[in-house]
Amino acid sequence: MLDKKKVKLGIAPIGWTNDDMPDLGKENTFEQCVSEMALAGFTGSEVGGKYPKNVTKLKKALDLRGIEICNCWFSSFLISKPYEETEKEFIEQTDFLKAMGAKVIGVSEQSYSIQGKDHPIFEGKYVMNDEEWKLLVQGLNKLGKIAKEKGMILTYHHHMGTVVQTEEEIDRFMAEVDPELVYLLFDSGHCSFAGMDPVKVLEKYIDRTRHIHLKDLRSDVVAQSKKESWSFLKGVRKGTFTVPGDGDVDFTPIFDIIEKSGYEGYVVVEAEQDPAVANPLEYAVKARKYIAQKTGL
């Protein structure tokens, strides 16, 4: 059982409205999204594109529903643009998150990413050279220092279609960044999708993990995605991902690692699906029940 004093449970708005594919869930409002999160029994949320940018307005809406902000996606371009451009936006984002009471920001390097393109997700992913690795690591260490000085934590989100996707890339990344400044955002779905054992990755890096995405995977859809050379986004539309307990990822050992490590922070259900096919409230309730049954949260 997970310690409720240490581990908090959140859910991402991407099940209601998809920022990468705005037609998915365009009918779902911000108010509906956060109301249904609360109704399903979640107390944390990541920031979505439809969320108010005004801190007072957003806080009021969330306070009414007993929800707090726990993280926000941040796209860095450290290997393809001047560092200063990323830093400026990073400072704005961390200031906003701090004002909302969040402790974590989730960074993903988006230079040359194919995750948002009409490009087969299993073919031709960009691979960094040593100079680019150096730029990425140095840039993230600098951003991590800025976050730390603000009382925040920079977590890095390994992700399909990006420069840190494979087990080898995660290992190199973790070996090269400053462990006092840059932490891991572990995602069970992206590990599984990339062909890794999520248990092995989490076991190795749980002590350096500060945010966790609980995402399930339908392996039959992944197999079809490979066979038919789908893009990442087409896979999402077709149902690559689902909520914990509804797919093929075994979460029992993942929850065991979280419990034994004494992990403190958020575990967040993050499963992008087509809301017209997978009713967001129904799937949020399904995830909530499964996690309660497995962890006591």
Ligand SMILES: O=C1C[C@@H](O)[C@H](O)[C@@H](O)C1=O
Given for the second form:
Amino acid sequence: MLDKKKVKLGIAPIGWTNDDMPDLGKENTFEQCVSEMALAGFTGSEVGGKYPKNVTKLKKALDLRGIEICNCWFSSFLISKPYEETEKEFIEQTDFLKAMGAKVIGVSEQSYSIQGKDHPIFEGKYVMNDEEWKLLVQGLNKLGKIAKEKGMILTYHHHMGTVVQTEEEIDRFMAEVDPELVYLLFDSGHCSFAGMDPVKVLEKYIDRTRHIHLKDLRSDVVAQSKKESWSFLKGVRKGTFTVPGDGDVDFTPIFDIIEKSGYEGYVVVEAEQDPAVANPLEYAVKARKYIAQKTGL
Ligand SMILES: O=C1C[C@@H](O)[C@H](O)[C@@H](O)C1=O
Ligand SMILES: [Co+2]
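Having seen the form predicted on its own, please provide the structure of the form predicted together with the named molecule.
Whole complex next, starting from this chain.
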């Protein structure tokens, strides 16, 4: 059982409207999305592209539904653009999140990423050289320091198709970043999709993890995706991911690690799929029931 005082439960809006492919769920409004999150029993949310950019407006809409913001995706370009460009946007995003009462910002390096490209996801992703590793690590340490000074935590999202995807890359990343400034955003779906054992990764880094995405994976869809060289986004449309409990990831040991470690922070259901096929409210309720049954949250 998870301690409700330590572990909070959220859901990402990506199941309603997908910011990577805004045509997926374009008919779903912001109000419908946050109302259905609340109806399904969630009290935390990440920021989506349809959310009001204005702090007062967003707070009012969320307060009415008993929801708080816990994180927002942030794309960094530390190895392909001048550091100052990423820093400027990072400060703006961190200030917005802080004003919303969030504690965490989720960074992902998007230089040379193939996650949004029409390119087979299992073929030819970019691999950093030593100089680029240095730029990434030094840049993130600097951003992490800025976040810390603002009372926020920088977490890093490993992700398919990006420069930090594989187990070796996660290990090197964790070995090189400053553990006081940069933490891990663990995503069970991306771990599994990349062919890692999510349990092994979480066990190794739970003490340095400050945000968790709970994503399940349909192995038969992944097998087809490999066979037919699908892009990441084609795979999402075809149902690579689903909510926890609905796919092939074993969440029991994942919840055990979270419990035993005394993890304090959010676990967020993040299961992008086609809302025309997987009704967002129905899948949110399914996830909520599964998590309640497995963890007591
Ligand atoms: O955290 C995430 C945000 C999405 O935009 C991304 O593509 C998804 O797969 C993810 O894990
Ligand atoms: Co994620």
